[in-house]
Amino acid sequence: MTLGVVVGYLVVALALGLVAYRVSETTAEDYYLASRSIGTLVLLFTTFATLLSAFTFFGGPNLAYAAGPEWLIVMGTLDGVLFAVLWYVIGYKQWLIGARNGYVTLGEMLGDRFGSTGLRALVAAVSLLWLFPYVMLQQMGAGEALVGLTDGAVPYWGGAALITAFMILYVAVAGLRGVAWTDTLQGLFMLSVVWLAAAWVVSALGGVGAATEGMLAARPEFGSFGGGTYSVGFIVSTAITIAFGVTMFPQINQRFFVAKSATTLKRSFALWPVLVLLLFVPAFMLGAWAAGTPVTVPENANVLPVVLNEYAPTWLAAVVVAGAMAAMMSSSDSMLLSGSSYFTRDLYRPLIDADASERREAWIARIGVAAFAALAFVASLFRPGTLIEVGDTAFSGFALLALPVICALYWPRTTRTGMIVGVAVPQAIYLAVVLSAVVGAVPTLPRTVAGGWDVALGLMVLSGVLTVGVSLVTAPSEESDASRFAVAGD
C-alpha cells in the first residue's frame, strides 16, 4: 500500500509534466524559463516547493527532535523574512535586467555585463559544484524515507534509485513549465498532508498541551531559548548563510527571471514568509513533540516516518511520505533543469561549441542531466553526512556568491577583476575547509570558530571586501558595460 501511494503520486506528477510538454515551445527560453510567463500563484508555489526539500522535510524535524524547536525560529522566522528581503534586493533587480536583455542564467548575466567568458564559466562551475551535494541530499532523503516507512522492505539504495530515475525522466520531458505546474500541485499537497499529520499525531498524544508537556518532561531544556546546539553563533550564521545561499541556488535564482510582471514578483515575495511558516510550524513541532514520546528513532533514520508509523494509520503515513517525496522531487527536478542550463549555456556553448544548434544543445542538456543525477546517486550511497550537514555545506558554498553579485547589481564601479577575485578566493578557501573533513590528505580545517560561528560567514565578508577592494585598485575592462545593468524599477 505504501509503495502504491508513492508510485501513484509519481504517475500523477508525470502525467502533469506530459501535458506541459505538449503545450511547450521548442525554444531554450521556454524550456528553461517558461517564456517568462509565470503568474503569482505558480511563482509562489514553484519557489516554495523548489526550496523545500529533504533538508527541511526530514532534516528540520530531525534537528528539532535532537536539539529543540528553535530550528523553527532559524528557518521559519529569520530565514523566511530575510529571504523575502533578498528576493526584493536581488530578485527584483535581476528580473528588470533579465526582462530587458533576455538572460537565462546568472552566469550569462554577469558574463555579459563584464564582457568575460571566464567569469561566466566560473559562476557556472561554482554553482554546479555546490549543486551536486544538494541533489545528493534529495536522494539520501528518499532512500531513508522509504526504509523508514517500509521497515526496511525497500532498501536505502532502492528509494534513492527511484527518485533518481523519476528526476531524469521528468526533467527530460517537462521543462520549467511542467516543473512549475507540478511544483504548485506538490506545494499544495505537502502543505495539506503535513497539517493533517500534525493534527492526527497531536490528537493521539492528547492535544497540543499534552504533547508539549510530554516534550518538556522528557527534555526540560526544550522549554528555554538557546543553549546546546543553538548558540548565538549557530543561529545567526545558519540564518544568514542559508538565506543568502538560497538566492544563489541556480533553481531559485532562475525563478527571479520568470515572473510575467513586476506585480507578480512583489506579491510573491510579500506572501513568502507566511507560506513558509504554514509548513515549518507543523513539520518542525512534530519533530520536537516526538522527543516526549516513547518512540525510538534508529540511527540514520528520520523521525517523521517513525512517529507516523507509531501514531497514524498506514495510509496517512504513506501519504505524508509521498508528500515528503514530493518535496524532494520538486527540488530535484528544478535543480537538474537549472544545472543543465548552466552547463549548456555557460560552459558548453561558450567554451566548446559556440555554433551548436538548439537541437544539439537540447540533447547535450538531457545527457548532462542523466550523468549528473547518476553520479549524485552513486555518491549518495556512501552517505557522507547527515541531511543537515550535507545541506548546510551546499548553502554556505552558494552564499559566498551573493555579495559579489550584489556589488555587480548596484555598484557600477565593480570591475571584472574584482568579481573574479571576490568569487574565486573565498570559494577556494571554503572548498579546502570542506575537503579537509572528508579527505585525509588535506589538513583538518575548522568549520566553526569562536563558539559556533560558521567559517562561511567570515568568508562571505571576505568575498565582499575582495570584490570592493580589488575593484577600487583595478580599471574596468574595455569589454565591460555597466549600462547593461542600468534599469529603473518602481
Given for the second form:
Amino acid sequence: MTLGVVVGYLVVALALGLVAYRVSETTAEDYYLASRSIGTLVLLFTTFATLLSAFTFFGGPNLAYAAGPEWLIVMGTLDGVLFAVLWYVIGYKQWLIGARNGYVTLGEMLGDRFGSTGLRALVAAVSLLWLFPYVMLQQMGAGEALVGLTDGAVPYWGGAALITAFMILYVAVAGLRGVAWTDTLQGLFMLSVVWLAAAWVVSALGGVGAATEGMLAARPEFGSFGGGTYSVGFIVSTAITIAFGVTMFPQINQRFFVAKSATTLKRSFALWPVLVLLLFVPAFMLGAWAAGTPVTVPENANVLPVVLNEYAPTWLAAVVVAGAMAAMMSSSDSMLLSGSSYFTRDLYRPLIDADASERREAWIARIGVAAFAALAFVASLFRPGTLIEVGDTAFSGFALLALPVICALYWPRTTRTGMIVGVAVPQAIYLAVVLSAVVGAVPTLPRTVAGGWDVALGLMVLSGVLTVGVSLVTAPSEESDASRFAVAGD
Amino acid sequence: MTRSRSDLVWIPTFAILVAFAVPWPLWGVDRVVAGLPVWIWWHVAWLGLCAVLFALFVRSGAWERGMGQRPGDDAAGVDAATSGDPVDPTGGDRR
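One more: the block was the form predicted on its own; return the form predicted together with the partner chain.
Below is the entire complex, every chain and molecule, led by the chain shown above.
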C-alpha cells in the first residue's frame, strides 16, 4: 500500500513531464531553459523545489533530532536571507547578461567574456565534479526513506535504484519545461504534506507546548540557542559556504537565466523568505520534537518516516515520503538536466566534436545523464557519510567558484589568468582535503579548524584574493571582452 | 544614470538583515514563549521582516539602479540588447 502511494505519485509526475514534452520545441534553449519563458509562480516553485532536496527533507530533521533545532536558523539564514541577496547580486546580473547574449550555462558565459575555451571547460568540469556527490545524496535519501517506510521490506539499494531509473527517464524526455512544471506541483505538494504531518504529530503529542516540554525534558540543551555542534564557527561557515555554493549549483545557477521578465524575478525575490520559513519550521521542528518522544531511530535511518510511522496513520507516512521523494526528484532531475547541458555545451562540443549535429548532441546528453546517474547510484551504495556531510562537501566545492564569478561580473579589470588561477588553485586544495579523508594512504587533512570553522571558508577568501591579485599583475588577453558583461541601459 | 544617494541605504540594510538572521543577542537564552524557544520566534519574525524589506527594495526602484538599469524598465536586459546604445565599458555597477 505505502509503496503504491509513492509509485503512484511518481507516475503522475511523469505524466506531467510528458505533457510538457509535447509542447516543447527541439532547440537547446527550449530544452535547457524553456525558452526563457518562466513566470513568477513556476520560477518561485521550481527554484524552491530544486533547492530543497534530501538534504533539507531528511538531513535537516535528522540533524535537528541529533543536535538541536538550531539547524533551523542555519538553513533559514543561508537559504532565506543570504541566498535571496545573492539571488539579486549574482542572479539578476546574470539574467540581464544572459538575456542579452543568449547564454545557457555559466561556463559559456565566462568562456565568452574571457575568450577562453579552457576557462569554460574548467568551470564545467568543476561543476560536474561536485554535482556527483549531490546526485548521490538524493539516491541515498531515497534508499533510506523507503527502508524506513516499509520497515525494511524494500532494501536500501531498491529505493536508490527506483529513483535513479525515474530520474533518467524523466530527464531524457521532459527538458526544463517539464522539470519546472512538475517542480511547481512537487513544491506545493511537499509544502502541504509537511504541514499536515506536523499538525498530526503535534496533536498526537498534545500540542506545541507539550511537544516542546517533552523535547526539553529529554534534551534540556535543545532549548537554548547555540552550544554543542552549533558553535559560532559552524553556524557562520556553514551558512556562508552553502549559500554561496547554492548560487553556483548548476541547476540553481541556470534558473537565473530562465525568468520571463524582471518582474518575475522581483516577485520571487520578495516572497522567498516566507516560502523558506513555511517549509523549514515544521520540517525541522518535527525532527527536534522527536527527540522528546520514545521513538528510537535505527542507525542510518531518517527520523521523519520513523516518527510518522509511530504517530500518524500509514497513508500519511506514505504521502510524506512521497513528498520527500518529490523533493529529491525535483532536485535531481534538474541537476541531471543542468549537468548534461554543461557536459554537451561546455565540454563535448568545444573539446571533442565542434561540428556535432543537434541530434547527435541530444543523444550524447541523454547517454551522459544515464551514465552519470548510474555511477552516482553505484557510489551511493557505499554510503560515504551522512546526508549532511555529503551535501556540505558538495556545497563547499561550489562555493569556491562564487567569488571569482562575482569578480568577473562586477570588476571589468578581471583577467583570464586571474579567473583560471582563482578557480583552479582553491579547488585543487579543497579536493586534496576531501580525498585525504577517503584515501587511506594520505594523512587526513582537517576539514574544520578552531572548533567548527570550515577550511572551505578560508579557501573562499583565497579564491577571491587570487582572482583579484593575479588579475592585477596580468594583462587582459586579446580575446577577452569586458563589454560582454556590461548591462548599462543608459 | 539616475541612481539616488538614498539607494546606498540598502547596502547596510541588507548587511544587517543577513548578520542578524542568526539571533546572536539570544545566544544561550533558553526561555520558552508560546510553546517554542524564544529564539525560534526571533527567526520567524526576522524572515517576515526580510520579506517586507525585500518587497520595499524592489518597489523603490533601487533594484534596477543597482545594476545600472532604468527603473520601471521591466525587460531591461532585452531592451539594452536591442537599443544599440554605446555600451558602458566599466560595467553596470560601481559599488
